[in-house]
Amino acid sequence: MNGLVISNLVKHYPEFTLQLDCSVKEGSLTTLLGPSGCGKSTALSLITGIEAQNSGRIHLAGRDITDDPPWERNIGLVFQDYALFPNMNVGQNIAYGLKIRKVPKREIARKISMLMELMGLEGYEKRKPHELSGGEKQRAALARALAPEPDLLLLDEPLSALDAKLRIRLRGEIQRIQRELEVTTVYVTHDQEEALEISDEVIVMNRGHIEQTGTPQEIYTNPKTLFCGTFIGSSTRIPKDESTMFFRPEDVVLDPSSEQEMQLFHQAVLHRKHYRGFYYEYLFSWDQVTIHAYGDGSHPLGTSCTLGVPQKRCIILRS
């Protein structure tokens, strides 16, 4: 395999151990995705060489550089607070990399034109990262990183710092250049959201370990885990001996017409709503347990009904 693969990788540390085997298809973007503190961070900083593991190998476009240093391992890096120079303007930026690399001058000029055009930044070349803007320092910091053509583009959280709309924006844009220029790439976010939109494959992480590996769609549909699917979405949880009962509100049907192959919760009680824009989250009680559901709105609070699940949507997790 020419991506990423990570062998049995382990780092002790007094707080929690980190223990990783996973592997990144080459050309794909793969999100590490996990809860603050749950080691995701620190997994990048094993795969740079910023860190030595204790045990375990990586390899990467087929040469094991476990122990080669950061600056041998052709690693491209884009920091959450983008770490610009801030004495050098944006095409200055962009070259740094190439510079160190002695890359000819005319190659290095052809780079920076071809980046700045596919980061939509053309014309900016001479301006200092204080006269950009944060989507801007972004794109710019992407561009640096991509300039030597790495063999794994690592992303740690890079849009946690902008707001909302521009957040959306600019994942989009990502997506958009990952995808044209192919470089194996793994993104780092506590953002469910934003790694169900991007991503080839989710790696979810909880407490330094691996809870569950896959599609975006497999993730959300099919967890395998009670920390997945309680992480990722709304879900309603209904603890049953050792297990639990777990669907999602998309899944519950309000008076349902036919009761074959549905399981039922009778006289569940409609005691909160909320407005998302284009619909309502519901959310009913039922025999002590909040049960989510979607609707149009037109139930009044208060209202009695009954719930119904399809039998294959409703899955069995361990507690």
Given for the second form:
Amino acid sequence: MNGLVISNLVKHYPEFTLQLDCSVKEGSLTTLLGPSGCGKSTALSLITGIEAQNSGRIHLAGRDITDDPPWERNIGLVFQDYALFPNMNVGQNIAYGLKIRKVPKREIARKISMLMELMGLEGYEKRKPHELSGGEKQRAALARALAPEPDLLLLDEPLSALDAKLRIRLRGEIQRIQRELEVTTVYVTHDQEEALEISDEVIVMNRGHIEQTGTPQEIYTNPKTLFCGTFIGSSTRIPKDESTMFFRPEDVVLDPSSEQEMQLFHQAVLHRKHYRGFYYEYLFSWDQVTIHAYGDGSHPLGTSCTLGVPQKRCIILRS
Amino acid sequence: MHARRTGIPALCFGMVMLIPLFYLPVGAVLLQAFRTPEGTWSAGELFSRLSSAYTWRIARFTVTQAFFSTLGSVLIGLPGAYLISHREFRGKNLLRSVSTIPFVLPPILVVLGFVIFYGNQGFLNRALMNLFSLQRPPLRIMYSFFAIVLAHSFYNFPIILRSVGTRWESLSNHYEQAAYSLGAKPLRVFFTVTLPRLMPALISSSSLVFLFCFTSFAVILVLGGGPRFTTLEVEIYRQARTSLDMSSASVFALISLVFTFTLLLFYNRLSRTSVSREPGGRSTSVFRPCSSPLSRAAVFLYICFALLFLLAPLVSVMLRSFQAQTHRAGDVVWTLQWYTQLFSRTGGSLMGAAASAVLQSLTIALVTSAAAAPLALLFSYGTARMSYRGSSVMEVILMLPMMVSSIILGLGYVLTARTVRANPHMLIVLAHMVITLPFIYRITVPAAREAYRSYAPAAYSLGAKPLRTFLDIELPLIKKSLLTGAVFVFALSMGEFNAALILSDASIQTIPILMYRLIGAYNFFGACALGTILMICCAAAFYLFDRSSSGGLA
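Alt. form predicted together with its partner chain, vs. the form predicted on its own above:
What follows is the entire complex, opening with the chain shown before.
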């Protein structure tokens, strides 16, 4: 396999241990998703070689890069704070990796103009980093990382310093560019919406280990652990003996016409509703638990109804 | 090889330099405390010194004067800290920049300025005598406990002002607003809400001031004026140079080191707790102009007082250098005679040595900054790559030269130079390099850390090896603070007095040493002229640096 393969990678800290065993398919965009402190940044610095692991191997594009220094790994990096070299202009930043590889001058110029066009940065070549807006810095950093044609592109929370609207626009652009260049990409984020939108695969991390790996659809509809289920989207959890019954609000039917193959909750009382624009989120009380459902808002508070969830949509997770 | 390890060779090389230049000489002092003058090992001298009342009187006086000097600095500095962090007023920038002067002001100039301004024949007394037609000088504070405390407070209150002021500015004022909204009155809010949050900055800056006053030398040597007001540092110098009793000197050094080391531990503990940031982070304090006439008057008085306190002694030195008296109680006339005497043969043995002293000082200062800058670069490069724990250990190793007084370091050099024959100029340069290293390191390490953490991983990922990353990315980013540091080193070395004096022989004549000799010969006019030249040299260095950094580098 020619993508990124991480086998039994372990890094110990006094109060934290990271364990990683996963792979990223060649040409795919894979997201490393998890809350802050889950070990994403540590994973990143192990992959880039800034930190040394205690054990395990890393393979990239068929090479074992575990013991390679960072400058020999051929990994493109885009940081949250962009890290554009302040003593160089945009063009020099993008050219830097090519100059190190002793690419001929004419080839460098060609590549810069190609990347500037791809990123929509035409005319910015002579600007200094501090003269760029946040979004422009972000794109310049992406161009710099892509210029030497890395075997892996690593994006470390690349959009978290930007405002919400720009974030949504740029993640579309990142996805477009990634598809166009077909570069193997690892995208680190804590934003589940971002992860669901752009990823081919999602790796959910928690407390230093991997909770689940899968396509966004698999992770959302079929979470393997309680953490995955609750970290992404809203849900209802009903404790049952040693395990927990789990389902999504869109699977809840109000007063179902047929009760076949349905998990039923009788006499659930609507105690709150949240306006969400074109729908309402309903919160029902049933036997000391809260059940989330969606509705059109026509039900008054205090309504008592029967709620049904198709049996196959109810997931049993071990607590 | 992983990225962090690239710092290890740099640190090893730095330590190879620092160990023989600092740790071995200080170790030699500690060993000497357990030797008799005849060269045999014995703790007898140590015990007899430790049990003598004389020793404890000196130690007690050292602590007492340091305590009152610190108190004075806090009382003068605290209102200023409030003003620069909370109020908008004319002269604020002036106050800010003037308050940096004492950081690079040579102590010998402080001493001279005090004599010229506050002395019996000084500007203040002259002005008061003229104003109230008095026959005798009304203020007689020279050569007293009060003079020492006053000089120390003047020299050190800006440390309190700046460090507490910076902290105060960074505090969120939401806490105060919350307290007011709960019904607390301003004074109560200050003591229950504001002061506790300022405490870490206040305590750590005052312990620094205490340490500086504890190891102060030139001020005590001149203003103390005799055996009544002697401190451990002065006693070390006296034993080593006058009595030539190295063992006694080393015992006093040992006592001083134990004191300062205890204080260092205390300081280190405190500075670690003070790094915590306030939730919400950013400062929300609003600069208000002063509204009520009373507060405006108070601000005005404080500014005048602070500027007078800081500048008057220095301005007095400059003015006095252009003056002469026709006879003992005669009129003052304006003249350039002191300057012509300094640079001609007619000036006598002391004044005539000025040209050589200026040349020696400039050479020593230039060589020192040229040597200290690469060493500081090595250490900042190395520590920037270390983990948090490792770099805080390095911090202590590098900050120790700041905590060990330059007199003790000088004594260490005297002791080691007996076995290694070394040129005294060379010894002074090396001592200055060690003394100034903590300052330049402190200035460069934040830039080095920022360059490594924020930019080196990006350069590595693009394929640049450590050396290339250093030359292309890190060095350009560190260059400016390295130059700032080198200018500081130059100014500090120009004015350094303690180590130079203890290491000096007949061939050594630096500006501060010559000034000291002129003061000793009661040639205050000549000392003022030489002091003015010293000020001009330091100011010129800062001016040139400022011009070059705003032009070519930015």
